[in-house]
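One chain follows as structure tokens, the form predicted alone.
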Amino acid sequence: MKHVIIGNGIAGVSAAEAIRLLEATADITIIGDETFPPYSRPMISHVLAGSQPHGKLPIRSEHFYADQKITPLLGRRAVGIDVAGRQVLLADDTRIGFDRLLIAAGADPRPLKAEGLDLKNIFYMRTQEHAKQQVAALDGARRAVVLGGGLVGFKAAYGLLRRGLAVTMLITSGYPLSMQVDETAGRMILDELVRHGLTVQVGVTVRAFEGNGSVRAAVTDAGTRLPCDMVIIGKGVLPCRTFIPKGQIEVDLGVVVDEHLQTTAPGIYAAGDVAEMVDIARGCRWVNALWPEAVGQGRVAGLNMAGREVAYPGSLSRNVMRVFDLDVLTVGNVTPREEAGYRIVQTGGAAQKYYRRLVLRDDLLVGAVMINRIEQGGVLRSLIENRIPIRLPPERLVAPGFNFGQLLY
């Protein structure tokens, strides 16, 4: 059995590795567009803020091609998929034959509408190299624009700022994290980010970049220009999906798979940030690109297509984080788009430094925002993920003191 895998990510590593300990001696190729081995994405950020460093990205050793029998195509990027022939294009007319294929291709920054985008010192925050490029910037360099409002933004900000930048968010929401909070929650991290010098403005886009060779200003939609002499660029990101023929693989926001991680196309499969499958929380096909979902996708589909029948449960939105003093914590779908069938329920505020808001449809826990007393998020997470009916009112829920724990029993 020839296996091949688009991705050197960590959902790549972990379906090859769920391959090998099925099948000793099958033909295992991964194809990768960058020149390192296997590395923790997460972790760029402390790159940039000078806590984690450079060397010490990796996630597996150097010999790890080797040890599991692997044929590693680094530095090589796949343009396209002949579904009938079995082979994935390669950039450079190669053509890769496969009997099984995982698409594990991740996701590219979301890309920016702007003049001024080829001026030096304007990054985006995806990858090793970027990292590399952004710490070389760094000399020199006394103001910094982020530009987004969501995880990577923050991380890029607290990065300048530890390096002792003068640091402008911009943010088009008006809100930080708006993708991972309700308002209530992101005004107490938009306060908090405030009080530890960033300046962030909300409701504000960039229309384009001035500078001569370098960037030295970023131009607002109001017109306002702010002198900077770097810039980088967090709006999200967005499947690598340009190369899978349409209409033979079904692709909406990322490549749509099934329980076992298969395309519309069989012994074609899917996993990690191009992935779309059902979320747990939200009961319809979401992308969640999330380093914890590419591990453990990238394995249930490994194993699949070693042919080892194994449903995955669906994905699910999560995340805890320390912002400055605040620590917190969001799971599932925190703010519906239509909150008729929900029922929320929150306590605490900016004024108490605390604050939980939960979200129930019928009689099951859907979402939860945690700001401060994360100490139970565990047992949250696996009220969403079991999918646990809940039939005390909502209200005892939020009361100080309340025990989740006993929801499991």
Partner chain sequence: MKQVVVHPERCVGCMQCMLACATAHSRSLTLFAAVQETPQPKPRIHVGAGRFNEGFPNRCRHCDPAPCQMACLAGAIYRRDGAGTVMINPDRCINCASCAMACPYGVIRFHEDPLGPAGHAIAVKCDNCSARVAKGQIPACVEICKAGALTYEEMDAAMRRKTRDVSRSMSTDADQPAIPAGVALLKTIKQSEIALSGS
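Computed from a predicted structure; not experimentally measured. For the two forms, the rigid core is made up of the largest set of C-alpha atoms that agree within 1.5 Å on superposition. Numbering follows the first chain given and starts at 1. Compared with the form predicted in complex with its partner chain:
In the core-superposed comparison between these two forms, the C-alpha atom of Ala18 has shifted by less than 2 angstroms.
Complement to the form predicted alone: the form predicted in complex with its partner chain:
What comes next is one chain alone, with no partners or other molecules.
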């Protein structure tokens, strides 16, 4: 059996390991854009913040490909798939034949449209190379502008604040992480960032960048000049899907897969940031471009490719982060668009430096936000993911003393 994997991020790497577990001699080829050894992408924000060195990024040995007997084709991007001919097309016209294909191409930063993007010290934040360049640009930098208040923008702003820069964050919602947390938690996070020197401007976008070689200022759509030595664009990510033949493989925002991670084309699978499947908490299809999802999906895709039929229960959004003195944990659907049919239970708030919010639908938990004392977050995540009917009164579930033992009756 000849397996080809597009993408050497954690979804592709996990899939390759799962295939190797079941098929000792199968042919495995990985086509990867990045030439660096398999590394922890979420850790690049720790490198920017200075809390971890760049050298700690690799999470597999430099001999990973040789040890697993994988043929690596690195520094190359797939440009097309010949579904009927069972071949992947590369930019240099090379064709790679496959029996089973995994699309784990990941996602690219959502591009920004503005003038002056070619100036130095304007960065996206996606790869270890970006992190390396950002750290190099810190030398002498005093002021930074961060575009976007989602996960990427938030982590960029936090990292730069930790480095002692004066950071201005431009966001469209009233508070950061509006897709991940509710307003109460969002305001607590915002206050914590502001307390540590963050400047926030709401409802503002950037029209152009000015400078002489290097960026010196960002110009907003209102015409305001924001002086800066460094810019990080964090407007989220988009699945890498341009090379996928849409007529033959169903593509929505991401590549649509079934519970076995198989696309609409038999023998072709997708996993990780590029894949779109049912979200357990939302009950509809969603792209959850997150590290733990990529690990789990990659592994299950690999098992299926090697012939063991394993179902993936669906994806689930989740995030945990430390924001100076706040620990934030969020999972599932925490801000249902219409509150009818949902029950929301909350406790704590900004004054207590402690907050919990649970979102229930009938007897199922579908979302949770915790600020500080987050140790039991995994129990809540497990209740959501496994769709366990909640028999404990929600007031007990949201209380500070909640623990696994209370679920046993």
